[in-house]
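So this first bit is one chain, no partners, the form predicted on its own, shown in structure tokens.
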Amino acid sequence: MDNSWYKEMAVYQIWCRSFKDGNGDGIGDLYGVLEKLDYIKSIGVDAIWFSPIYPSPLADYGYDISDYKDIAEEYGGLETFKKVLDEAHKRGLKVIMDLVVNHTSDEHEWFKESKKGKDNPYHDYYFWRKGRGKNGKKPPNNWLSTFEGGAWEYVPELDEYYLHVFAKKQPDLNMDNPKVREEVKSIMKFWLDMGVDGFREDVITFISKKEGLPNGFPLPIATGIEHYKKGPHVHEYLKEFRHDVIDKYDCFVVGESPMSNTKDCLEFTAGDDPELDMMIGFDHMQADCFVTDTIAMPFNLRKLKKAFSRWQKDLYGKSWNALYIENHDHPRIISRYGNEKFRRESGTMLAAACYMQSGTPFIYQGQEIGMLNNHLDDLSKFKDVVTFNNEKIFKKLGVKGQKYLDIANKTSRENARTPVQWDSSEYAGFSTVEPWFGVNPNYKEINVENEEKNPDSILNFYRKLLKVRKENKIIIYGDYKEHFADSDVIYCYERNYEGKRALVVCSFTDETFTFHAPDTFDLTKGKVILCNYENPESRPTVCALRPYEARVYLYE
């Protein structure tokens, strides 16, 4: 099949819990993105991608799942998807399931069955193993979990201890097993038969563990990574997927992979017998912290120019990207790279930064329209595994009370969870009750009904930006060379396509900027394709680029 559909596309993705209140119970579900199907439309989005909305226990917000072939009820059910599922395909829009293999939640039927005994056919589809030291009462290694404490949990009545790398309600699955992978093709039949497009799949570098489970090498969260991050078998369980189902239909796979680098993305996504189409990389997320969101660092421009460039040069013409600057796990983009005081202006200019470069486009709900962080008041109003699991670690260093709730606020992943601002009614318009989780204060003045009021909006923007991609290929096709890297101030790059070239400039300063363009660019003899302002002069070598300007000049 030819899928390369895909490189021209662009996604909008939907945590579902958080998005619309279709039936009044206070949470986000299917009969609230039906309503919106049109206005996911109109943002210029070719898919939409979402989030597990499996039946699940919640431990993790449904990447916790207890049920691969089914939708949860609270969400619409089956049904209900089916109808969604149509209904988008009617407008033209391809939908993307979440495939989350490493793990399933505790109540899946395979896992409970699994405890049944050793004997049992089940208990092979998940890593059990005997404690050590003289009363086998130590786990079966030193790994720790990147949720929740170590790696294992003790099973009494099994005497024995099961692996989980995520939260312990998530047992990994042992995907040496054939039957295990055999299920999993079965999952992924299921749903392309009923017509999904395509599979975004969750940490799906992980599932391949080294023989023998050893030790690993002692680190804060995650000791053992080094053993499964790209373990052995990794390659030969993708290729069987991708040849066994994925090749056989119309559609696409994109892998998230944690820590890996662009040499790693090659490895899985280039070359003839491809494994993935695309790979969720975490690089530039990392440009105002160390490693992890949590560990909070000033904003670096030169880190995230960095990390920009290395993946447009490395990838280019051998693989492809996907562009991202916000999803489900990290806090609101405005509030990290960009400037509160000036929403708008940052807000628009970083979605050009990112997305007139080459790959696919993934927007993730409420950024369209300049969502920010949220600012709880007390740690109990917090509802994240993580977030409590970092409370504990924090806590060990001395950092407690106000002091880690700061750091919470600035960091945690649930500032992407609060509920979708649709107008300036109670609720925000998510929902006629009182929602599951607090809507962000500030949703009267930041909401869609605003916004589309609005012809300068950030969502009005995000249309003209999306229109400007699908009218030149040299966007979504050409090459990258970045100008005036060591700069602080200036994000400047060039693309080149069919004897065409693109010149795009971003300020990433509250402050007006005198610009000198790169001596090839005369900037009079381009044309303004794309601007967070009005007026964009140009003297030839020269310009006035205001508060996060953003410019994109077109020579044909």
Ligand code: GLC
The other form holds:
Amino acid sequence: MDNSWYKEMAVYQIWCRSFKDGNGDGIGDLYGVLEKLDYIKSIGVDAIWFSPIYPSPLADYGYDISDYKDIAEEYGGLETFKKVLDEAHKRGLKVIMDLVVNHTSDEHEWFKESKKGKDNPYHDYYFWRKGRGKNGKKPPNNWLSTFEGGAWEYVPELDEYYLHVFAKKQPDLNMDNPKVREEVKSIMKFWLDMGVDGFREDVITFISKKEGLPNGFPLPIATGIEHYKKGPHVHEYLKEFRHDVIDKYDCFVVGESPMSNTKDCLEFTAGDDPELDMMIGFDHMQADCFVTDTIAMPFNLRKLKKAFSRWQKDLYGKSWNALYIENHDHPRIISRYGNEKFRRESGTMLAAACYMQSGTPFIYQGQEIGMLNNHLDDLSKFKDVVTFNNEKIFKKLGVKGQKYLDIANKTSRENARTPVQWDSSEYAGFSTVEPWFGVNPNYKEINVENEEKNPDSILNFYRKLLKVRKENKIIIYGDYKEHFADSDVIYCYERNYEGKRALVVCSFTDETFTFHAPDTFDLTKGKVILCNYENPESRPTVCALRPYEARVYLYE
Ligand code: GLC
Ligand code: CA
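The block above covers the form predicted on its own; next, return the form predicted in complex with the ligand.
Following is the full complex, with the preceding chain placed first.
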């Protein structure tokens, strides 16, 4: 099946709980999505990716699923979802679901059964092991979870531990068990038969664990990760899913893969028999931190450019990039790589910097209106297991109280989970009652209604940008060559396709900057097809870039 249509689309990500409350209980839902489908379409995207909306105890806000073949009642249930699917399709919007099969919720039927006894047919759906040491009081190995202390939880009734590489309420599935793989394929078929168009596969490269579960290299978190970050059977299992299910439908799959480099990515996405169509990598999300968002560092443009350029160059002609700068797992991009005081300018520039590259754009709810990080005044107002786990880790290092609060405000992924700001009315038009999670107090100024009114808004820039991509195949398919890689101010790259050329120039400073064009470009001969300011003037070899200006010149 030729599914290459995914290369020409743009995807809008919905994290439902905070998107729009349609029935007045303070919780975002699919009724709200129905109300806003025309808005989504108006941005110029072609597909929606739903972060998990299945029944879930919400230990990890839906990434802990208790029933894979249903939709949570509070979001409107399966009937409302079918309506959304139908209405989206009518508008030419595809729909992709989040497939979270590295782990289930501990409230999933399989886990409840598996806990009943060693002879239960579901016992081997998970990793149950005896403890080590005298009296078996030590966990089976030294692994630590990413979200919550040790990676093993003791269950006294069984006198065994189960493995969870994320939170305690997210036991890992044993993918080595063929029955588990049959379940995964059955889940995929269930949604594809209903008409969904693909999957975003959650931490999918973690699904195979090294035989014997050996001790890992000691780290402050995620000890053991080298034994499952690209486990021994991951390719085999993903090929099985691909051949038995995905290949039979007109659909696509994008896999999330923490800690993967481009070489890893190509193993999954290149060649005649790729397992994934695209990969969500993390390299470019680490330009202001060390490994994880939580270990903040000053923003480093060169680091960002290196990551972007590596993925563009290494994948070109071999596989396909997923382009993103925001999702539900990271703080807001303007607050990170841009400048809140130049919200419009830096928000639009960052969009151009990322989405003028080759790949499929993914845009996260609220990003298109330039939503910013939140500033909560008390830790009790946070909601996420990760925030609280980090609190414990930082405490051990002597960082607590206000100091940790500052870190959480700056680095927590909850920054991306505040309700979408629709207008300046109470609760930002998200709901008629107090929402489940506090609205960012800046909603009176930053909201969809204001962005709609202003022709130069971030929202209208996103619309232009997506149109430019559609109208210029060079932006989608052209090759990529970076200029001035050493600059700490400018991100500049060239694209080439079928005899045409394009030059993308982005300024990362809040001052005016005199830009000297690469030798091979005469700036007066190119047509500016995208710019976040009025009247971009050029001389043949130089132009004055205004704060955070972005320009795209096309040479036909
Ligand atoms: C992925 C999800 C994240 C979740 C984690 C565990 O990284 O994007 O939100 O917490 O997996 O499922
Ligand atoms: Ca609701």
